[in-house]
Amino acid sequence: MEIYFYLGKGGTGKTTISASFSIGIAYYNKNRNFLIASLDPAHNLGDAFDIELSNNIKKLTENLSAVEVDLEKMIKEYLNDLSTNLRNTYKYLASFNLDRYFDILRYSPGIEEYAVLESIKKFLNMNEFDALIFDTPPTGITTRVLALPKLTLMWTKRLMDIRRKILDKRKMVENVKGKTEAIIGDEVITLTADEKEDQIMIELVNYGKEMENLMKLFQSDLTKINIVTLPEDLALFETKRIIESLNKFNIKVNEIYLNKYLIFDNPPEVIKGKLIEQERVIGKMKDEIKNINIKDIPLLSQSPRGIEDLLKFYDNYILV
């Protein structure tokens, strides 16, 4: 499956060129299925196709969907599963409050972060679509969720050392009185020594693998990442430091496309400045950063808006 990622600050034209390629991509590639999603919490998707979407599926032609991920509720749905795996894996201790640490976690910074990774791994597990196109959060929140499936692998191969060491000391707590139990009502759990069976390593190992197989997809050729950035003095700063971010997990930049490009033939002294400056950037960027297509997109009068005009944008500035 082929994953797009769209990264931009607010206001650069990121949910309008998503789109476009999506229905684009669609249009010319009858025989495969595609998914846009809008990971964005402040969605306007749908506005940019000029139809009410939601947090539930909606087919907008014969093989593309659009849908609007409600953060919220995932952010509920994954610590609602995270309190079901820990009630299962730690059954002892049942008699903590967990409910309360729960509340607390729900403000926690990264949480966030960790819905919109449950939300694209969610979309990974559909079988129906051979492609899949996110509009997505504010630049630095993007940044981090394509950073944590290699964070969180660290800190789960830490945590599988710490549990090997917990282990062996119920190894040699065994040898010595025999195998350790826990009361939990009236039930009596026999604790294992063997990694093998041991539930909360095994919840480890299978993370662990979940993590690592997300890693090599985002730094793999199957994952697109596409910057939507402007000409502009702090608008090359900030694509600059995106690059080098997520370089540092290995995951490379595919495209950036330079939105509402100014084009005057005789151009009033007002804007002069504003195109002196651009010009500068422009140069700056095709100067500093090598190896990526930049694609310069004009400004228009007018954003395009529902499935006929996203194609003819598609058609004019994203094919080409």
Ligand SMILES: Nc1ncnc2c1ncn2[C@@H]1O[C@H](COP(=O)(O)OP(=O)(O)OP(=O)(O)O)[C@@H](O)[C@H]1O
Second form
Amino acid sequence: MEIYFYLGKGGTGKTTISASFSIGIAYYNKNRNFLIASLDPAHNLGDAFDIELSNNIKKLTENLSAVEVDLEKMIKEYLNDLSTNLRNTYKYLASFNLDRYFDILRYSPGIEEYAVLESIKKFLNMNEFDALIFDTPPTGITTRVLALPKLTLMWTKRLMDIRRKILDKRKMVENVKGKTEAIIGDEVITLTADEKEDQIMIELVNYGKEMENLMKLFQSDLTKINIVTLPEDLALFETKRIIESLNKFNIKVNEIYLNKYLIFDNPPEVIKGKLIEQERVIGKMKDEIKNINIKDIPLLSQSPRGIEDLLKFYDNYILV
Ligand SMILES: Nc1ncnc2c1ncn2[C@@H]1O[C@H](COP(=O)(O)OP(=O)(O)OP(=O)(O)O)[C@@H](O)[C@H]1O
Ligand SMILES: [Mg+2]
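Having gone through the form predicted alone, I am curious about the other one (the form predicted together with this ligand); can you provide its structure?
And the full complex, kicking off with our chain again.
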């Protein structure tokens, strides 16, 4: 399965370009099934298609579906799953007020990133689509989501080390006193010192494997990260920052879309400065960013909207 991400600063054209790409690729690959999902809490993917979208996957054409992910709902589901899991694994926590803890967790930093990652995982596991296309919120959160599997894997390994030490201690006690027992309510539970039987270790190993697979997927050629940017200085800095921060996690950028490129035969005086900046930025970008294809897309006199416009946009500017 291929995954496409469109990321960049606010208002650069991520939604327009990802929507247009999804329409085009689906149109020219009728034997493959595509899904475009907006991960931006301030959704406007439906506006670009001129079709009302929601958290339920909707078919736009024979082989293209679209969805606007409800991140609040995703966070709630994620925390609920965590809470159930925790209750099952650590039975003795039943005596704590877990609900209050989870109410606070909702506001903890990083929770949105995990919810976005859960959402991506959910679409991957559906096995219904050959390619997923993600329209994302302005930069920050998406680069963090892409980094998350590797970071999570690092701390999962650390937690496994700690758990292993606990089990070793338990083994030592077991050798002297026999199996450790815990009494929870009326129930007597025998605690294992064996890694392969310890529920928490099993949980950590499985979670680690899941994160490793995601990390490898994001680092592989199946994941295509596309940056949408503008021919302006600040946008150039941002583009370089995205490339650098993804590089730290061994994630490559596939393509750069230099959108809203200004074309004038006889430019009016007020725009001349902007055109000079544009040429300078484009020159610098092509100079400083090697090995990544840069595509120019002109600023059109009218915003492309609706399936027909978006297909035309794909044919004229994205396919080339
Ligand atoms: N090449 C273009 N020519 C003309 N208008 C464009 C072009 N690309 C995008 N637009 C228009 O610019 C506006 C911003 O584009 P879009 O919503 O795709 O950006 P975005 O990066 O998704 O923004 P946000 O960060 O707010 O989600 C929209 O009105 C869109 O129709
Ligand atoms: Mg957008």
